[in-house]
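Presented as structure tokens, the chain that follows is alone, the form predicted on its own.
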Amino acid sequence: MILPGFEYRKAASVAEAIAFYNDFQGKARYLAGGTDLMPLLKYRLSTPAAVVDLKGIQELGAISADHGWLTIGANVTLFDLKNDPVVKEYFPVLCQSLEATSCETLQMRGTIGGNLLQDTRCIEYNKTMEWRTARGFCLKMGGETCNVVPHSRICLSNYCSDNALSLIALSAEVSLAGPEGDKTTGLEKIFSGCGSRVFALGPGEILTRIRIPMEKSRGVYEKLRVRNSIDYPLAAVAVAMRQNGARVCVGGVGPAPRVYDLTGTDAGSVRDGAQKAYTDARAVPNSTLSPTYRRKMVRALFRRAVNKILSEGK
């Protein structure tokens, strides 16, 4: 499938990338590994006037551990990150989610920043322009209603990053740079909760770094998918357990991850947490598996992940 026409700019710094974005009056997209953006361009799901390449920004390609944080540049590839010795020693849930992301060929290309900022997915959306035109445009394409849930005014397409869940479970922060300046916030706070505009980011903002508190943890990542390679999660649960308790993040069901802090790890607390996740899951018929099954699997994966950590600690 042929790419649409657009201007290409390669930035040598974050400031230059933002300047390119401003030059095109906001009608530009940032490019990192391209594993998410290129299919969107080919399907005409995104038609920017320009693509600004971030791969040449060297400062975004480093991993460092100091001052109580592991700092990961947004351009670090998934493959390099999963093989980093500090990540292996301190953050097993992140290693597992990285390993579960697609295949090694795409892990070598895809970046952690691009993986976090990937678009949501829907069986009625990720199609060719011809298919979408024949079906009729949905909310995410600028239409008036959802094609999956009739009369819905909220897009419930699925956010399918494996690694956002593990990083949220690890209480990660992200640094953002944009035309209005720099800021740092919790990763879970960048989501809007609506699939038609997934992220609550300002125009032209670039995710530059991810920071994780340097505290050893136990962790498990559980993922529901049809095939055991390449597939996006149709439901997923990440758990990180530290001395101060367990943090659970659920994703793949709806437009944003959900976070649960367990006050205890006894059977009752785990059961109640899993039930709350089941109740909160916003599953609709927009994937290859039924909403009922996916919701039930949220509860099952929640309990399975937490209990697996507890059994390993005995």
The other form holds:
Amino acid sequence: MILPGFEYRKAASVAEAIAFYNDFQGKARYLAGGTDLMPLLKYRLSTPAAVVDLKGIQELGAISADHGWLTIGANVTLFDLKNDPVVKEYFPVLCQSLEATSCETLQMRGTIGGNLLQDTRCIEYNKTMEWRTARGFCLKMGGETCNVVPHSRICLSNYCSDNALSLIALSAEVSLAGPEGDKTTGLEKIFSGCGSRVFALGPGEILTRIRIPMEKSRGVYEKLRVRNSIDYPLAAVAVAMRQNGARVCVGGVGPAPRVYDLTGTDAGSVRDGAQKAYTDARAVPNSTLSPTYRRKMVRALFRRAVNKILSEGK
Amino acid sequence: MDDDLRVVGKRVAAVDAYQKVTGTAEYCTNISLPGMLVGKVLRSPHAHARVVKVDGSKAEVLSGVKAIVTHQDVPRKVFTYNVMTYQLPQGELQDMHLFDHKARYIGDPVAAVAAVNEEIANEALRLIDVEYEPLPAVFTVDEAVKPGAPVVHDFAENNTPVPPTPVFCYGQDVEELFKEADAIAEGTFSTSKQIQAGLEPACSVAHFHDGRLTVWSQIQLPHMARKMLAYLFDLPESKVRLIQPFAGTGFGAGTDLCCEPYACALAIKAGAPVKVLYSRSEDFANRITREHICKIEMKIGVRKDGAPLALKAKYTGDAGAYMCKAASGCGVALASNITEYKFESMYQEIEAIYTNHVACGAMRGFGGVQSSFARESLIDEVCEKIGMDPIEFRLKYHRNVGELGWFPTTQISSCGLDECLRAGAETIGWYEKKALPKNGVRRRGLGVACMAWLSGAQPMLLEHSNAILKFNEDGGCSLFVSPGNMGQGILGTLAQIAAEVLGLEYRDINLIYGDTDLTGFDIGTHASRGLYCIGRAVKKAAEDARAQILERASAILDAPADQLDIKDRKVFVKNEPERSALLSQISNACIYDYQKGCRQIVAHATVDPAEFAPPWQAGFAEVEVDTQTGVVEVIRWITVHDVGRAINPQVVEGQLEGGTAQGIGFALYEDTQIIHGKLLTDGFDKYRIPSMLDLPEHETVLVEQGDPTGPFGAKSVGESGLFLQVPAIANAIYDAVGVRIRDLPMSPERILKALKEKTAP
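Show the form predicted in complex with its partner chain, please, the one above being the form predicted on its own.
Following is the full complex, with the preceding chain placed first.
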């Protein structure tokens, strides 16, 4: 499959990247590792006039621990992050989700910023143009209705970042820079909740950094997938436990992660939390596994992840 | 076994290894000819529709478009992708037309274009105006046979080209024997429509020049493909040349034509070379898949001591839109049951039904993989009922030398299954582990299964092979053979056979292959025949060449030919080894003989074998089942295989280990999901095959006792690798958690559901 034609610009700074974006009147896509963007371009699921490469922005390539935060530049590769000693020592859940992301070859290419801002996936969306034309365009392609759930007016394609779940469980924040200025917000707040427009970001905004409060945690990441070697999650649960309680983040099902703060760690609270996650999970037939099964697995993995931490602590 | 061998039995590097690892090997995909055009196929978006009109006039005038072909441009002929039709005197059912008036599956070709580049070719496809009259479509065999179901082919009543037909039955009435049985097990099994999933997508290049059609193809059966293409385009066979470069796919996909007819039609019309290369999604959705035996109903009965009484089975093939190999797949499923165990009687039927899916052809383990699943699962079940260890049953009741082969009149020529079972049981720790208690969230289990396959489908099918050896003046020689060449390692193995007979080194044999203009006729590669059949031809030709060399040497060394031997490129008198002549000296004298005695050493051998030499195998699985998620992890896999003789053990192990991966994929997750005739799993991200990292600890143990009919005692190994993962894993799952899974893939969801049903009151 060949790439469509587009203009290519390589930015040396965040400001220059935003300027390029403006040059093309917003018809530009940012490129980091490219592991998510390239297939989208080849499938013509994205047809930008320009691709603005962020890989040359040196300042986004560092990891630093100071002022009570671990700050991670968006250009840091998943592989480097996975091998960072502070991440290993302080944030085991992140270490596990990084390890569970794709395969090492792609971990060396993909960046943490790109991983968080990856597009949602659906078995009827990530297809060739010929396939989609024959099937008819769905909501996410600008059509009238969902192809998976007839008559549905909302797209429930799956957000498949493993690391967003662990970062949210760790109460991570993200810094955004855009034509309208800079801001910092909780990672869980950047999602729109709608699969056809996944992120509630302003036009041209760039995710520049992620920061996690420097507090040691215990953590477990549980992921349902067909093959352990490479696949996207079909349901996943991240749990981080700190002194003041456990935060659970559920993903892989639907367009946005869901957060659950556990008030207690007794069997009843864990069961109730898992049941709530099961009730909330909006699984639809948009992957190779059935929605019923994926929902059940949200509950099973939730309990498994929390109980694993609890038993480790004993 | 004769252990005085110098080349056979050695782990030599595959002849094509260097080319492949350095990226210089040539595949259809990277062939580039001057002026070559890009060919693209226009496909029906409807699962079933009449093609009312195809108008290419707008596309024709697009700059860069060189040819458009529709049904008007090709001779209207009934044909089939299944070139194996020529292996039977009466042929197999042919039911296709190039660009037919009706589209019968989503993707059925309607027209094709050739243009100077891919973008223009794609644009031209969009400009072709096709008027369809959509028809109701049918997607399951149960729906297809209902009264009033849409008619896929007019000639096939009830969409049933092959109504239930008994084949190769023997013994008395099975129903009477079931009455005598002390234990009976029966069940209905279903399998998914496995995709061969080669690394190289379908690709073909065609060039029509000077009245000759040259076709580069991934086909495993080059000579029969030539015959079909010659017929299709009204050319004599001699005017068609089929070249098979290295193929990055195979696994049976190359036993049927794919994009060749479209490349040919375009090349003939354009008068320029044309390459047709399918995209991954096009390849998965349009290359005909594994023979799809969608349903197996099987029943077996045994006495309380295990003695096998009767086996009854019915195989239903979902043919898809065209027959190709649906019926033969069911037929082989049936035949492969005959040899394994000493059943007193067998009654088996096949049936094939048309639907509006892509047609199905063949994949490694043709039919046998599916019947092994049913048979070996049910054997496990009766063993439990009569309280017999599954290994003991198999040791006691498998067939042996001289007993029934698959095909009437054939007999088993060798059998090493006892050794396979014993070696495997010991390696995996069968008896110790079986005794362990099962508890906890993750539970472990062990499973075993057995099979007897074939080494070529003779005498049922024509399995004609030729080999030619030609000596050069330096004592080296060229070996002309024509197997399908898809990375299985056959070429080097054939060279080892020739080198052994001729006293040469492995690298002294220069291989000429993959070109119908250069080599003798060969059926090619299917039914695990390559080494056994072509190997026999090579050995025979080498023996002839050897006799010619010795005859010539006899004059030079002044000793009778029968007292001479060849070793290390030297001919010598057996009891006076110092009396010798270099092979190069003899060979040179045959070519440059100024005394009017020129006669180059050229040997040709034809074989058309009739013997049945089954390879036997036992497969052992250890699995761990997660009772909360239903996820099955294969902890360990062991293949123990009676290959007769491993000509190159490294190649044999490679074949078996590749099969292990395919078998585990088929067992646990390869799942062709289709909705309304549309393939959902049309890429490696959705149709998941195991990667190297997904493989469990696995081992291959070879049993080599020699077969009296095979070259140096060798039997086949081509397909054997992927038969037993499905039944052995199914049996191991039962051992671990007590549920029998009868549908493939054995997904976590199916296992969880079965666990729930088991515990439900």
